[in-house]
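Just one chain follows, in the form predicted on its own, and it is written as structure tokens.
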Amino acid sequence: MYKIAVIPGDGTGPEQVREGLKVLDAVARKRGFRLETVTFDYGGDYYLRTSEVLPAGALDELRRFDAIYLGAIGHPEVRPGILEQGILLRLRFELDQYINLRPVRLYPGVETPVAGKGPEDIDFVVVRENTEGLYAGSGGFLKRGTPDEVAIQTSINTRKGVERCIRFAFEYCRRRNKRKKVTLCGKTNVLTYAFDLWERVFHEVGAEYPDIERDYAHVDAICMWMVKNPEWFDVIVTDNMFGDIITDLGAMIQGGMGIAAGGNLNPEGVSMFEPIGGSAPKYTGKNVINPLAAICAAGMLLEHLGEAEAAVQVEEAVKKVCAYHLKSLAAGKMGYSTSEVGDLVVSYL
């Protein structure tokens, strides 16, 4: 029995979240195991009928499941960074979710904009740090609103955060058991402080793995060659900023949003997982959002859990939805409905 709190969160995400909860529970019948879900209302409609992001005890009351299972957050009634801060962000920090993991695999049968690759060349991770650098809110402003003003934004980087985030990225690798080599993505060249850390730290920690490649790019290099030759990389780590970059551009050589899933990690704690996509609200309630990222998202959840085998079935199920369905993974574009995608992945669960 595994209890998860579900957060369908604004626009389309309660679509989404449903066809992953459709999904969750099929091969959860299937491998013999129980979901127990409870429901949280918590965005943009909550934010206006209440006036506050999160209600007194929210917290607390998240720390007793097993994992969160997240929709979307962003309302167009809501002002930007609200909800993002107040729901994203204070979850990531106050739960110390450190990790963001983010796969990048490119699925049989769907589109990439990089010419010439195929599902054999991209497929790695992104581990990003999540708790910290340029997230972590430090600054400030001098003589706001005068013509001298001073905006200062300080990146917060810990030993211990830096230290946990590459032990994380260098056991994943060893787990992930591909090409065996972990890329430090960073700015040694420019950011000589943070990334003097981070690269110590790296060197340091990797040679307790000498059965992995240590690698390390500029971030402007990385994006180059994210898109030249994405089969260079398995694993990459980084800090919170340039990680939020790139995955970005995982997802789009990945064949977009549509299926962007990634989790936000507590590995002593209670993580959450979520599709990359926005609320997208001006497909709300139309049944036409793409639910893919949302069920990979649901397949993270089951192999964080300890179901490796169920999300394993997971992922080859929706591979074999857009290998021999989907037209494309664009919202009103796929040749199904919502629903009729979630039963897709069903039926070949």
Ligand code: IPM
Second form
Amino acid sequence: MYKIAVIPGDGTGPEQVREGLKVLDAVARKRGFRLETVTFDYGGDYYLRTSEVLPAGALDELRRFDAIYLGAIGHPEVRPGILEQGILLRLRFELDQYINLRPVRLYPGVETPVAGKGPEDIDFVVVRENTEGLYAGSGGFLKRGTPDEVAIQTSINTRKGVERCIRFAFEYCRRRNKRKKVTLCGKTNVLTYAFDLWERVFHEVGAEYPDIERDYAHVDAICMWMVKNPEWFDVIVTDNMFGDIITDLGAMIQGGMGIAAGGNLNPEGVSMFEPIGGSAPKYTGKNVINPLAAICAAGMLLEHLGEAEAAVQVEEAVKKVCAYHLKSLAAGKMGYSTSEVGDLVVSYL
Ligand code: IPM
Ligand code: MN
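With the form predicted on its own in hand, show me what the form predicted together with the ligand looks like.
Following is the full complex, with the preceding chain placed first.
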């Protein structure tokens, strides 16, 4: 039995999570394990009601679960940044979820904007550092609001943080057992301190993995190659900011936010799984949002719990729904409602 904390969140988050839980319940029943879920109503409405983003003790409570399943965070009546920092980033940092794992996989039947490329070409994973870099919140203002003002935001890169991220990427690449290649995505020609550290650690750690090819590309070039030659990639490892940017590009080439899922991993602690798109408030309550990203996140959660066969079963079911049913992955254009898509996935389990 696994204990899962569920944070449905804002906007269409709850509708997406509902379908994810439907699939989790069904696969658990079929495979003979149990999931006990506890729902936490954190998000925009909770904040507007209580004036607090997370109550005292929330972190300690969440630490007691085997995993966290998150819908989406972002509310039109809450100033941008408050919920993102107060919930999403706070959980990533305080639970030390130092890896953000984002598969970029094009399923058969899904349309990609990249002409001439198919499922055999678009199949890689981005390992994004998730607790440091420009996200660490180091910096400040001087003379803010005056003509002399200065704003400084510093990218923090620790040896420990960089090394554990790179090591995870090599281990993951070995387990994935595909092209056996890890590409470091950096900017060594300009960010000569931060990516000097990344590059040194990359080769040091990489030398322990003689079965895995080491490759390097600047972040701008990666954006080009992801569109031009996505088949070159197997595992891409990068810092927090670059990882944020290139995974939105990745989401687009795999068919859009409707299918893009990610995991915030602390391999030694509590990990959190989420669709990487936003709360899409304009579709709230209409039963038109695509739940596949949340369902794929649920699949990643199963894999993380050690239920590898259940995870494969979910992914295979999602592939069939994409191949045989959905007209498009975009909200309102699927040819099915949100709950019908969840039912279809369950029917293929
Ligand atoms: C993501 C999101 C977050 C990030 C935002 C909402 C803070 O864009 O998960 O990629 O920048 O990490
Ligand atoms: Mn992002």
